[in-house]
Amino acid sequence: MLSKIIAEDLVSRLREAIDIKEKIVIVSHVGPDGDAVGSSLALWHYLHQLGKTAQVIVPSAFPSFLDWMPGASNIIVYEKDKEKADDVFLLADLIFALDFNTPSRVDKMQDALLNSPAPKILIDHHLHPDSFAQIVISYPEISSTSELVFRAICRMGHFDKITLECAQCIMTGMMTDTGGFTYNSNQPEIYNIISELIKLGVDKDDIYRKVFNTFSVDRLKLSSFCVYKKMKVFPKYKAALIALSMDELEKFNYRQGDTEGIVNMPLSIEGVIFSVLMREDSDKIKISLRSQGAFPANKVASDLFGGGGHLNAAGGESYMTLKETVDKFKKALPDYLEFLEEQE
C-alpha cells in the first residue's frame, strides 16, 4: 500500500483537466535523460489508453540507448523538426511538462510552451518550481519524475490503465535516476513500485542491460579515457573530477548519452565521496555532480554552477572555458570540507 503523497486536491484538478482535454502535449527538458523520456512516455501510454490524443515533444535528442523504449519512435525532438512541433502545440488543449522546475529547461522551446494558451500541468521532482503551470506536482523528495507519474495514475484509480509499454517506461525512469537505485533510492515505497512493475511484466534485468549495459565500441573508449587519462582525485577533499573538451569528446565519435554515467565511476575509489564530470559543449560547459552519504552535491551545483537538484545527484553550468571552470572547482573545494568532516 503506498502513501497517499499527491495531495487530494491536486488529484482532483488533474483528473478533471485531463477529463475535458483531448490534445494533449508532453514536453520534457532539454538533454532529456531517462527519467524525461521515460516519464513522458508512460503519461503518452496512459493518455492513449483514455482514448486521448498526445504528443511527446522533447527540446533535443535523446540518448540511442533509450530508443528501444515503447514509444520512443513518436517523439517529436524540436531542435530537429520545430515546424511541426509549433503546430502541435498552437493545437494543444492541455500542457504536460515533466522532470523540470523552470521553462528555461526547454531551451530553445520555451517560447512555444509559453506562448501555447493551452492550460500547463507540471509533474516534476526537483526544487523550487517555478509558477508557469495552473496544476503544480512537485515533492522533491520523491526519486524521479517517473515514479510521481506512476503515484499519479494510481491516485486517479487507474492503475488498470498502466500497460506492459507504460511500466517499463516508468521503471527505466526510476531505474535511471537512480543510478540503477544505487542512490536517491532509500525509501521503502520505491521497492513496492518496483513489485507492481514486475508484476505487470516488465523484465528489470533486461531494462538495466539495455540502459547501463549496451555500449557502442566509442562509448566504452571513452569511458576507459576518462578514467584512465581524464581523471584527477583529490584525496584531502575526497572528490574526483572529469573534464572533458569538444576535441576530446570528437576522437571518440561522441554522441548524446556517451556521457551518461561517468560521473558515478569516481565514487567506486575507496575514500572518495564526491565526483563532477565537466563536458565542453558548443556554448557552455556542462556539469553533472554525484556523491554518497550526506555530501551536498546540489549545494555545490547551486554554489559554483547557477545548478541544483538533489542531495546526491545534481548538474549545474557554466559560461567560462573549460579550464578557468576547473580552475574555479579547483579553488572552491577546500569551502566544503566541513561537510566531509560531518561525516568522520
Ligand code: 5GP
The other form holds:
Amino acid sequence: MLSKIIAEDLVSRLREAIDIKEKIVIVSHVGPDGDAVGSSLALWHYLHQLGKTAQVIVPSAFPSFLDWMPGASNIIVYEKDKEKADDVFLLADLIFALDFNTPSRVDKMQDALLNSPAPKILIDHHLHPDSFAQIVISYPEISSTSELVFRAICRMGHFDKITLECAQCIMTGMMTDTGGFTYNSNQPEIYNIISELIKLGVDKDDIYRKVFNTFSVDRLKLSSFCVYKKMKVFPKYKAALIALSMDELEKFNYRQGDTEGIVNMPLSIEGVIFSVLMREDSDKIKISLRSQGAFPANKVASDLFGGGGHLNAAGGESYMTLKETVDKFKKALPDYLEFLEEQE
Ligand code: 5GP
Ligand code: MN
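Taking the form predicted alone as the starting point, write out the structure of the form predicted together with the named molecule.
And the full complex, kicking off with our chain again.
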C-alpha cells in the first residue's frame, strides 16, 4: 500500500471536480518532455475511461522519441494548430495544468490558459507553484508528475481504470524524469509503483529502448561532437559547460529533442557535479543545468538565466549572444564555490 502523500481534502475536491465536469483540457509546459507528455496522456486515458471528453494541448512540439506513446497523435500542438486549440479552450469546463508551476511555462498559450473561465487543477512537482489554479496538487518531493497522476487516480479508488496504455504513459514519465531511474529515484515507493505498472502489462525495458535508444545517426554524432569538441571542464568548480551555436546544430541536421540528455554526459566524469548545456535558438539561448548532491542547479538557473526547476535539474533562458552567455556563466562560477564546500 502506498503512503497517502496527496492530502485527503485535495483528493475529494479532485474527485468532485472531475465528477461534475465533462469537457476537460489538459495542458503542459513548452518544450514538453517525457513527464509532461506522459502525465498528460496518462490523465487523458483515465478521463476517457470515465467517459469524459478530454484533450491534451501542449504549447510546442514534443520530441519524436515520444511519438510512439499511446494517444500521442491526438495531442494538439498550440504553435501548429492555434485556432483548433483556442476553440477547445473556449469549450473547456475544466483545465488540468500538469508538470509546471507558473503560467509563463506555457509560453504563447498563457493567455488562452489564464483567460479561460474554467476552473483549473494543478498537478506538479516543481517548487513554489503560482496561485493560478483552484486546486493545487503540488508535491516537489515526488520525482515526476506522472507518479502524482498515478497516486491521484489510486487515491480516487480507480486503480482498476488504469489501462495498459495509461500505465505505459505513467512509466514513461517516471522513467524520463529520473534519467532511467539513475537520479532523483531513491524513494522506495517508486519501485512499488513500477511493480504495479509491470503487473498491468507494461514492458519497462521496451519503453527504455524506445525513449533512450532511438537516436538518429546525426543525433549520436552530435552528442559525440559535444563531448569531443565542445565540452569545457572547470575542475576547480567541479563544473562542465557545452555551448552549441545554431551553425553547429545545423551541421548535424538538428531536430527538436536532439540535445536531450547531452547535459548529463559530463556528470559521468569523476569530480564533475555540475553540468550546463547552452543551445542557441533563433530567438534565445536555451540553457539546461544538471547537478549532483546538494549543488543547487535551480539556484544558478534563477540567479543567472531567469529560470528555475529542481535542485538537480533546472533550466533557463538568455537573450544575450551565445558568447556573452558563456562569459556570464564563467564569470559567475566562483560565486558557487560555497556549495561545493558543503558537498565535501
Ligand atoms: P530541461 O533542461 O530538461 O529543459 O529542464 C529541466 C527542468 O528545468 C524542467 O523540468 C523544468 O523544471 C526546469 N526548466 C527548464 N527550463 C526552464 C525555464 O526556462 N524556466 C524555469 N522556471 N524552469 C525551467
Ligand atoms: Mn516533470
